[in-house]
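What follows is one chain in structure tokens, specifically the form predicted on its own.
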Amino acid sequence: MAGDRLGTAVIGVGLIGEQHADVYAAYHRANLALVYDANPQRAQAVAERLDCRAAPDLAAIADSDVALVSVATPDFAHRDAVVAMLDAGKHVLVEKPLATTVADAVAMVRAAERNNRHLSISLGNRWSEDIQDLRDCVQSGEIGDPIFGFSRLSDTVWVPTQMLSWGSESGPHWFLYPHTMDYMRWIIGQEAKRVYARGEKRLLPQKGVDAYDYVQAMVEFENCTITFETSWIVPEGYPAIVEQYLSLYGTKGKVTLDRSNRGFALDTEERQLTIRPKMWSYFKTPDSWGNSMRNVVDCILDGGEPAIPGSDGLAVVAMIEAAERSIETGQPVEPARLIQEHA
């Protein structure tokens, strides 16, 4: 099929579905064929800018003939559309997270083996160049064996109480865990085997938003043991949307990455500047993070396995209900028995 352009749809096309619209349109192996939102007008909208057509509901492009679904919904609400993509014979990408109950994921993945489908998790850091040449650093053994290590990726308090109209329906660790845990588990080729956290609600529930404020989460790898910290509570006034570090620690050295301070800062007696990093510009993710789209596209083209595969985002998901648990009971939680729990 080399040299076709592949029929795709995005279902879900707000902040970031409408990109994921954008890629495949823009694409020279791919053919935007439909968009669909729970809002027709944002879908008409969406579909007259990039000349394509808004379908009037799922079954209408479960019935197309489009080989390629982006499904975009919140991230609480991925599991309907994914089954019923699937289970129509189409390949489909789902923004992270894949989903935010273990039994969800575990029926996306069942249903992609059922269907013999690809199903795919649009991670758009593993596409980052900089975190690319972090695992290039690690697997090439410069820091040598990994030992212990610390994550960190936070949102303004302005994201749950502002940009998101679902932020109780999910969580910081819901939203933001997927790209920390997916990369530190990619990076150093481990898979977690005990999660220990703590959270707390105390913020974010007085600003109407029930969700968690931070979750901290102590993970044991195979060989390894990383910390992860992520909170939707940080200042307004931090110049940035995001907060993010990254260290790790090994028999030979230590490696880190700093996305927070790449910016430029001034500070004298008399004044203080700081200009934002450019890590986000309203909203619109680096050009990079549109591989998670192009890449499936060659592999339904050409054959061949998507880079982030359904079996990758059960696993971050298992991590992440581990650590929700762990916070309920106050105990370690093993990732795998959750899995096993709906096998």
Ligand SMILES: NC(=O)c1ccc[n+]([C@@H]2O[C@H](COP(=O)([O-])OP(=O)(O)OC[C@H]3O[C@@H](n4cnc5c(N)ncnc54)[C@H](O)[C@@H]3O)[C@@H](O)[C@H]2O)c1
Given for the second form:
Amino acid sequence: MAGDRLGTAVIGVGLIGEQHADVYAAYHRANLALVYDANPQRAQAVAERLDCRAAPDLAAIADSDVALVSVATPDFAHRDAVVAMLDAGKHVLVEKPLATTVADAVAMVRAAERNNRHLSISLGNRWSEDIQDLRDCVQSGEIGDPIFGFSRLSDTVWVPTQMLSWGSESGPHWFLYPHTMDYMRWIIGQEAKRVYARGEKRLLPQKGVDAYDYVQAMVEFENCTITFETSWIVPEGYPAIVEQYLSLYGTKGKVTLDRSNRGFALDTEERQLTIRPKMWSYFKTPDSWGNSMRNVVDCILDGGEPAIPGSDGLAVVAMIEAAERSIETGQPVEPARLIQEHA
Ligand SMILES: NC(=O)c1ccc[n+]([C@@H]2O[C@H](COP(=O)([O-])OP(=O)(O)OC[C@H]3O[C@@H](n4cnc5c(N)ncnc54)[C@H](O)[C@@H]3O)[C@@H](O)[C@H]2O)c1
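Would you mind giving the form predicted together with this ligand, to go alongside the form predicted on its own above?
To see the whole picture, the full complex is given below, headed by that same chain.
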């Protein structure tokens, strides 16, 4: 610790990891000491901008005195860094999804337990006021008992073909369900029992990305059924990079949230246009999302458990793997069984 500030480091300082580094550098209770990236030039550039050191390898972070490490490597590359840091006695905050297999997620949760360290997941939507308010509304019984719902979160085709260099090793379900499956589970406060899903690889492989165009998953929770839609083929002309909508019907009412149109409308005598948010302004995540980092820093300094524990990440990874297996087999799959396979 520098003074009473908590020492922090970030592994994987790409688009999102750099924003973790920004949050730690700006937070008055944290000290950003180290960044590491498989691309050393990338790490060096971020270290110079934020006045910290670029670590030559993971061991340099493991051997340092930082207490908290963010891991923001690509979706499929979280496990090695997370387990290495937990085994080195660090607390870890990992970008969503916790992992892209239940096996990896279980290994990370076990490593946190074995080392008695916090493992938390960065999930910006949990810190968004509208989602928090919607959850409070549902939890306080405004709509009665939830009966059924629908959740959509999709990206334009620009995301897998231009923004991500590793789209073929992920998919809309691994990239986007971690948000929606997490917040719908959290809003209704129920566990997923069975998942039935369909998905197709028709358009994206033609564009050089080996990933599902869409996945539609019907999830039976304890007492509520929700259909989750996600896609990576929203046309470029769509007036936002992300399409996001949810609805939940209960015994006394319904709630809906439509965040699809994030640009603004321009109306003049000559034309009507919807202006899309620019990439830099859209993927600069809102300040509230930095609460994922600040929350873990505060828990380490003050005691207490992070708001989003590793077990929540594991539950969602099991739902997504269940969807994948259901697509492959044509049968419904129970997420709890996938976790039991690794007991
Ligand atoms: N919360 C959100 O809205 C949001 C948005 C986009 C991405 N993400 C998540 O953030 C994570 C990173 O995504 P991104 O868009 O920043 O990707 P990115 O490709 O921009 O950045 C990943 C970085 O990790 C580095 N890297 C790759 N393998 C590594 C390894 N083994 N060790 C160290 N560094 C390694 C790469 O060189 C790159 O700089 C993913 O888990 C992704 O799902 C979250």
